[in-house]
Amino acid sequence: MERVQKVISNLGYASRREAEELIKNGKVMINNDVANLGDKVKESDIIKVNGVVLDRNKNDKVYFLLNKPRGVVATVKDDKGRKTVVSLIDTDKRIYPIGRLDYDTTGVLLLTNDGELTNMLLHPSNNIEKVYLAKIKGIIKGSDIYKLKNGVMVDNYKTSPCYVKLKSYNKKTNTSMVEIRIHEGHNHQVKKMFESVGYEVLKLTRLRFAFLDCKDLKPGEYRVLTPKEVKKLYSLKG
């Protein structure tokens, strides 16, 4: 027997976070009785979400990695109308994107419904590497690269130590290219670091999730992984 929210990721119907807030506003019925958190299911019992009846026996994973490109919420609906990098992906499987990128960053981004996968690469003791290039406005100090380093305040908490590199500087438009890898995924994390040594992030990009990334893809162009790739990402399990 397994938890209900954890089948309903698994089927890809809705992230395990997604299934959990669907579950709390009583929209998952187990069997005709309104599920709650925690609920086990067996094979045999009826899940319906929403009204609808899922197929247990229906379960092809999919997984994709788009280049995001700028101006695109990473998310499954944006209720401002904007457009969604679900949207960019052509499939009639309910996927959803691995984490988030913000609105004007750009870059690697992964999209699947195997929701066993998802929570694993976003559990915080994987340790999954995230690499983002950040164009900064000002010349950065050695003393900042520093502190980056060895981890700063961002929202009542202190950042993990992490690898900080400046790429290059433009002394005539007063900006930096600093390199910085990190393995949190906390909310606007990367701009956040920048902001607490004083330099505003002017553009971001993922360079790297893991050790997946997309230079032979342009903006907004996605490809399948390969079942190769796919078995190298569950292998990253901590």
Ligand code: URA
The other form holds:
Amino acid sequence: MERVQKVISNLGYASRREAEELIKNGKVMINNDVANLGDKVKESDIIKVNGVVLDRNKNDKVYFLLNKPRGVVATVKDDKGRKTVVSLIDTDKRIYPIGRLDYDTTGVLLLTNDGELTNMLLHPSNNIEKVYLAKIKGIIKGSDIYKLKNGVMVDNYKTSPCYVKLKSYNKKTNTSMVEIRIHEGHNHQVKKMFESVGYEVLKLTRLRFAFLDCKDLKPGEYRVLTPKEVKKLYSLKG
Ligand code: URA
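For comparison with the form predicted on its own, produce the structure of the form predicted in complex with this ligand.
Now the complete complex, all chains and molecules, led by this one.
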């Protein structure tokens, strides 16, 4: 049980003092009774301020790290009725993915209901590193790696300089495995970058988002981020 003014201010609707004023002025209701200063409320009590019901779960932020499998859309809903990443996670919170991965891309995907963290991580000024491993058609030339590293024209922008490394190649299958680390997050950016230098991406996986990888998770598996990890993500704000 907590004092109603404390609950109101903890939820960020008003300062403690403003909450007290609201109560004194009869603007706060607890389960349809006018609240008195110092009234205590339990989780299930419905609090209204100026006639509006407070969302008691507002501060219940959740954070998941999913190893996204292929064949799942990285959205909350899909027009075509395809399976979504959100449906893979057992929560009653309204979560959404932080950024996108294509339908056929696998790997690290964060999901949360924390809008502030989402905005922060997606904002280009914060330079969050995303590491991808691409299996491409063909044996990539050194000169093309050089071009990718320096930035290529994709749609109407030039990509920023980035780390690119040929990890292996297979002459028999005529494929190369290339690691690429980008700090931007344009739509289909990695595939378009390879396309711009003449290679088709056959498979794409995100190995890392910031400092988070999903080595311990099989495709489709997820885990909850630790409070320490969440704090560390917040600390990446530039
Ligand atoms: N770049 C792509 O092309 N696809 C992804 O899913 C992620 C980055």
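Only the largest set of C-alpha atoms that superpose within 1.5 Å between the two forms is called the rigid core. Note that the structure is a prediction, hence the values are computed from the model and not measured. Residue numbers count along the first chain shown, from 1.
- Comparing the forms between the two forms, the C-alpha position of Glu179 differs by less than 2 angstroms, with the core used for superposition.
- Comparing the forms between the two forms on their rigid core, the Cα displacement of Arg223 stays under 2 Å.
- With the core superposed, Asn36 shows a C-alpha displacement of at least 2 Å between the two forms.
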